[in-house]
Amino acid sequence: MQLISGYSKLSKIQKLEWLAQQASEQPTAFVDELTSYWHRDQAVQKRFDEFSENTLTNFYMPYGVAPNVLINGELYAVPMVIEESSVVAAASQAAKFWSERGGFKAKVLSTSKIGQVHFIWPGEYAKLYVHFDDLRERMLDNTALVTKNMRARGGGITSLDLVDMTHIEPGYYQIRGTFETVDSMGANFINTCLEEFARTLKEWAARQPDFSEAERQPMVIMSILSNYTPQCLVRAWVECPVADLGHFDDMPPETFAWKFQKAITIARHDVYRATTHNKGIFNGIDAVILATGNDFRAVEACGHAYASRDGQYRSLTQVSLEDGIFKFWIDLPMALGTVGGLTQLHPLVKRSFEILGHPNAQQLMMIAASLGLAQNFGAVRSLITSGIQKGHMKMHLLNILNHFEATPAETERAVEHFKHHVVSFSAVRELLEGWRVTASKPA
């Protein structure tokens, strides 16, 4: 691979051809394959190209739905974008299970988001604090035009506080703002406000007659929203009498509930288990976030930070067994939007919202949290009963067969065979090789 200048200025086909010459022994086939994934509608493809930088082609991901998701009495088919074969199946099974036991309940506990102006100022906190009411008013006045439309929708800046961080770094302070962004994720809105706060801070400090020369020159380090939003919180839960859980592989419901509680307790206290446990939760949540054009990276970062909020990384889900009632729930911060960004631009995202009945941001939070809870219930249920591999590998069978380029006839025979045998990569290979050797022998 060679260094190149001005790559971003090349046309898309020129970028592809350069990369093909650098990376492939068959450059023509390389270009043909990548261009084969371009959208047939040039206008749609142009839109995809503009989502990112140096776009060459489209990377396909499976788009499916989990049906029978009953949330607060309303039935959903929830779009999910994910490549892991067992995730949609597990979520669908758990959703069907709980739809027969009252479904998921969910509520949004709070919706505040946070942004910070980080700055260095050489004076004492008390001196700045005395003047902060005046600074706050100026900041609000100077962002009035930016926040006008958001305020008309019921959002805006909800608080501005001065935070003393000098115990971490000499002279380090923050202006911490909280924001309500209604149905938008709000990143651009919040960052625009923060940068205006920073500009106002510098102008305001420069005019303070009782500040020293150094105090009139605060040094802004950065102005940026935080993806940690513990006050943008949703709760989802399921509950039923233990007896109504039914039997699992001949395991009585009381034993199932006891083992389930122990599994969650382990994930609450053991970081190794908690990490895998929460990863499974995000299998469900991320798939919904991707399908609805939201930022799954921000949601994951926030969720993992929240799981560590008391100093130890823990399970995001909890369970209780009281008075014969099994209750399983999740509290999770997530900042989601249903307007702006990809929600208005990506054609499949628009279809996702159509499938979901055009939810607002709070409804989408409840849907995503419920899918995370469904995914976790399905995973833990498998772990404490048949084991995770039985269902996972059967779902993975088609991927293995595709790897070995199985014919339709071989695939049909293999699926039937593995209804009664353990699926593994080597077992599939040996089965196909045996069939193919037999088929190649003369009659």
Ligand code: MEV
Given for the second form:
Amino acid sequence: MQLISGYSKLSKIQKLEWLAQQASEQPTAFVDELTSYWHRDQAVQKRFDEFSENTLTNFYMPYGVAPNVLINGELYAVPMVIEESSVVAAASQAAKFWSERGGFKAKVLSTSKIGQVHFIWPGEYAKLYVHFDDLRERMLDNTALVTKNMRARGGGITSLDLVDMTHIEPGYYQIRGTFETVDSMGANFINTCLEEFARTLKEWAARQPDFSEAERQPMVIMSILSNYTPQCLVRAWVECPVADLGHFDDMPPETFAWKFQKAITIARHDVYRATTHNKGIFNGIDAVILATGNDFRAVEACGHAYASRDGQYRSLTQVSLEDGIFKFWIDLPMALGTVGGLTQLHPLVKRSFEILGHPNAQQLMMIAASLGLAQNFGAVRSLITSGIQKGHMKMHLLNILNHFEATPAETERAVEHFKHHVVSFSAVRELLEGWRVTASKPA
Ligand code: MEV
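Having seen the form predicted alone, please provide the structure of the form predicted in complex with this ligand.
Complete assembly follows, chain above in first position.
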């Protein structure tokens, strides 16, 4: 691979051809393959190209739904975009299971988001603090135009505080804003406000008569929203009498509930297990976040920070067994949007919202949290009963068969065979090779 300058200025096909020459021994086939994934409608393709930079083609991911997701009495089929096998199946199975036991309940506990201007100022906190009401007023005035539409929709800047951070670094202060962004994720809105606060701070400080020369020049380090949104919190839960859990193969409901509780306790205390446990939760959540055009990196980062909020990384789900009632829940901060960003641009995201009945941001938070809970219930159920490999390997088998381009007849035969044999890549290869050699021998 060679260094190149001006790559971004090349046309799409020039970018592709350059890369093909650099990376592939068969440049023509390389270009043909990548262009074969272009959308047939040029306008749609142009839109995809413009989501990002140096776009060459589209990367396909499976898009499916988990049906029978009953949340607060309303039934949803939830769109999920995920490449991992068994995730949609597990979510669907858990959703069906709970739909027969009252479904998921969910509520949004709070919806505010935070943004910070980090700055260095060489004076005493008290001196800045006495002037802060004046500064706050100017910041609100100077952002009035930016916040106008948001305020009309019921959102805006809900508080602005000066935070003393000098215990961390001499002269380090923050302006901490809280924001309500209604149905938008609000990143652009918050960041625009913050940059205006920073500009106002500098302009205002320069004109303070009782400030020293140095105090008139605060040094803004950065202005950026926080993806940690513990006050943008949703809770989802399921509950039923232990006896109503029913039997899991041979396992009676009491044993199941007992083992389930132990599994959650382990994930609350052991970071190795907690990480895998929460990864399973995000299997469900990320899939919904992707299908609805939201920012899964932000949601994950926030979820993992929240999982460590008391200093120990813990399971995001909890369970209780009181008075014979099995209750299983998740509390999760999530900043989601149903307007703005990709939500009106990506054709499949628009379809996702259609499938979900056009939820608002709070409803989407409840749907995503319920899917996370469903996923976790499905995973823990498998882990404490049959183990996960049984289900996983069934799906994995299909992937391996696809890899070897098995015919429908071979697939059917192989699925039957592996009901009684251990699935592995080499076992599938050997089986197919055996059949194919036999089939090619003259009779
Ligand atoms: C696999 O993607 C997710 C699980 O490992 C989650 C878990 O262990 O809880 C099955």
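All of these numbers come straight from a predicted model, not from anything done at the bench. Positions refer to the first chain, counted from 1. Think of the rigid core as the biggest set of C-alphas that the two forms share within 1.5 Å after superposition.
After superposing the rigid core, the C-alpha of S11 moves by less than 2 Å between these two forms. Superposition on the rigid core between these two forms places the CA atom of S24 less than 2 Å from its counterpart. Relative to the superposed core, K419 moves its CA by 3.0 Å between these two forms.
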